[in-house]
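Presented as structure tokens, the chain that follows is alone, the form predicted on its own.
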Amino acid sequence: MPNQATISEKSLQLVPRASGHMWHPMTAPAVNSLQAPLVIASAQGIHVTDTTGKTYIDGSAGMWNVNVGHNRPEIKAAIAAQMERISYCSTFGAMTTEPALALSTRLAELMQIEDMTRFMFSTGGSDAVETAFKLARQYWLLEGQPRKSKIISLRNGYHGLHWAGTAASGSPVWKAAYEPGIPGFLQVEGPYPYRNPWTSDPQQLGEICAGILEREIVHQGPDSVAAFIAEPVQGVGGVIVPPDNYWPLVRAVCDRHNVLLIADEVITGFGRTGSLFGCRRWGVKPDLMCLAKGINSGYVPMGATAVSRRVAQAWEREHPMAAIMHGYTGSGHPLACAAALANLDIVIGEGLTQNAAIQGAHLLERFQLLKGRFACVGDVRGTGLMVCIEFVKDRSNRQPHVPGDPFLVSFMQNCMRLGLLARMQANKLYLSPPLVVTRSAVDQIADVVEEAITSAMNVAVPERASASQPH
């Protein structure tokens, strides 16, 4: 086999063709066609390095996804080891392989409390929140109510970009180019404290939001609505945190109507919230739950769609519509399957739940540290290892800096400069390193952000003796 050198000699070659024959998500092929693509080589921990040799730290979990950090032989060894067994076998029909047993034994066993039972083990998070619409249509079919078929969703949620995931998510960015979508999907507004019309009070933020859900419920007709879907904290959204009571009144909307709740744990889900799960912070029972990334942090493409034991009965008796007629040649995949009991073992085992609490709790501190100092930080949210910075222009009246001002092309050409990969989407940082991260990498990059504002904005910052470049 190729040793790593003769890898990143081989993708040095290809850097100035990449962008001529590879298109990449979420970005217009003319973009990426002016400059070649930063081609990564290696990895280890929470640090990338790329074909050059420069590491750094990975701000952004690959996707949200490595949580347990880049090329851990734990895992590295179950791949490696069911490889040896089989590779691959089709879970259609009657058939399964050991793995896929084991985790959703495994998987029923963490989620006793959501009182989750069944799984349909999928690809990707995109694929989990098909799955789930499927089964809500279906479920209200075999309970003989078939008119229940609309689905509710969030103005700033994400979920996903297969056709019913695009059509539930609320951005008209995502949509633009592939409407119209399809019927039957409706959004509703969410509580977002920093930026909405109403209230500066969480607790009535929660209340009129909720109350918008309900009445969106009622005009539409409590028996034509299957299911209302969220991520308990909205990440590509702006990882927008609702206020504390927000869940437990969705929870009861959804009851009084005959509604079905589905959480979209796709990024909340394995501990990245300070929580095992993010409903299960505010002490919610879904009815659905899409899960993905951190199931097996990204080491195979995996996702799942968990059930409740609620849901699934209606699937327990005779039904000439009750055949699940969905699946992917991918699920329940072997290879994933054993890197997700590898994985689980290594978040159980590590405390790396209670570690995103701690570090994400350190990392929104020092960057409330920059509010003070800065005008251009209009707000800093987050909880467990979501955190996000939102920059405007104006803090008086929250003005946004739009996609491509000046300073926000500085500042993260600054973040890459000094060794930091983050996400920025329009005008906020979002930061979601791996839940394996330490103290003094969360003080680097709190560091690497503070400078890069400063350099941005022209200003002098003086030295830090924690500030110090990914080793």
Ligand SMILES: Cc1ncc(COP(=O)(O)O)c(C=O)c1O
The other form holds:
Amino acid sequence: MPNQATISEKSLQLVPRASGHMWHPMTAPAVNSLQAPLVIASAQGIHVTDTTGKTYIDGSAGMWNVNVGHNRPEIKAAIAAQMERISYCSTFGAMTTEPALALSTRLAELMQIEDMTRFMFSTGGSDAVETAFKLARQYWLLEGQPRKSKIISLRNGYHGLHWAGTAASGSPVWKAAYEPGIPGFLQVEGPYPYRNPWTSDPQQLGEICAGILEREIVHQGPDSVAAFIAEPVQGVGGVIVPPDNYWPLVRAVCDRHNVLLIADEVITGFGRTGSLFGCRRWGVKPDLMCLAKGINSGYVPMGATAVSRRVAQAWEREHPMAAIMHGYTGSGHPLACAAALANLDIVIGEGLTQNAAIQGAHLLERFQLLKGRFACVGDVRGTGLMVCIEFVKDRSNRQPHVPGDPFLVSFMQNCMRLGLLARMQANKLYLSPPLVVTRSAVDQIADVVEEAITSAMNVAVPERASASQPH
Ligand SMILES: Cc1ncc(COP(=O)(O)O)c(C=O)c1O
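The structure above corresponds to the form predicted on its own; please give the structure of the form predicted in complex with the named molecule next.
Below: every chain and molecule of the assembly, starting with the one above.
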């Protein structure tokens, strides 16, 4: 795809729309006027095939979500069987379906360690976040503290693109066109080991950043803060793995000031980090958890918000008649729930969490070797099958490549030519293949990345640049 910055109005007038009547998320429509999108026709396992017959490794697992791989017969059969019975039923009021009930029970079993006892279903990660914010605010209302309404999040955080999620997401790039946003949303600095002004010592960084959160809560007034939301490992913001002490310290800060802790596990949930849930790795129990993506590997759109016993009791013991004035036509969609049940059987039955840990460690090892070979590889980081390479112009001062830089453009084109689909945001390459990936496929991914770097360093800049999208 062409770089948005290289498109002139004049060139646009010359080119017919290549993308039909469709506008693409997070993309200037002009981009799709200049070059036809890659049209994917079919997929199997970790591979996708385009309409010309070219096959690629799906290095992003779709959008970090096709965790069990494409075209799984077990999931297709579960969806088809459910369609034979009923394809849609509302869950508003006192009505539901068997798969929705069964899924809530299954999730409660899987999340016993986190003490999540209730689940509100929705249709995606942004919905799951929106639901968590509304439940957090209503919780404090029910607890007799209606002023507790502010939401604090991290500067590199991403929480989807609904109105409140946009307000909570950190980057100004996502907000600028839609401001002013919702008041009462604040961001603080989170721990970014590779880029921070304070320290290279991870433990110290964890303490500093937990301290920043605490000072902000105190500054705002704890009686005005409803919740702090963060991703256990930041995904879209740069695959940023926090120091081991950060989440436990954050839990303690939230407890000290009576602030709810929301874990946005939309990417990290269901095994991707090498732990079934991201926060479990640090032994932290959040108050609310946002789930989507890996819940059913994207076979049918779905989200869920998990509610801890502590939060649920405000409704169940104290205010049993307080209605939750929130929900979606697609909440508890029977096809999405049937897909989720089959998907979770695969995740647990095939040990995909463990596989993510093993294959992710191997991918990181292979990328560390690249760091030794190429000066443009500034940082290599990740956990499980969330892995990132941060490219730099100059390793000594960590100066990043800017988006549209000829090296990055050429690198991404090389990846595609060599049969790897991966995501690039600014100067960061993200790899998050399906959790069923094998060691030999991981080696193939690493080989492609190595060759793509080598030829990008030598090759002249091609005319048609690859758009590095801001998401
Ligand atoms: C952490 C996090 N939260 C929320 C979302 C939004 O999910 P969706 O795109 O399904 O609305 C995403 C999407 O990538 C995400 O990574």
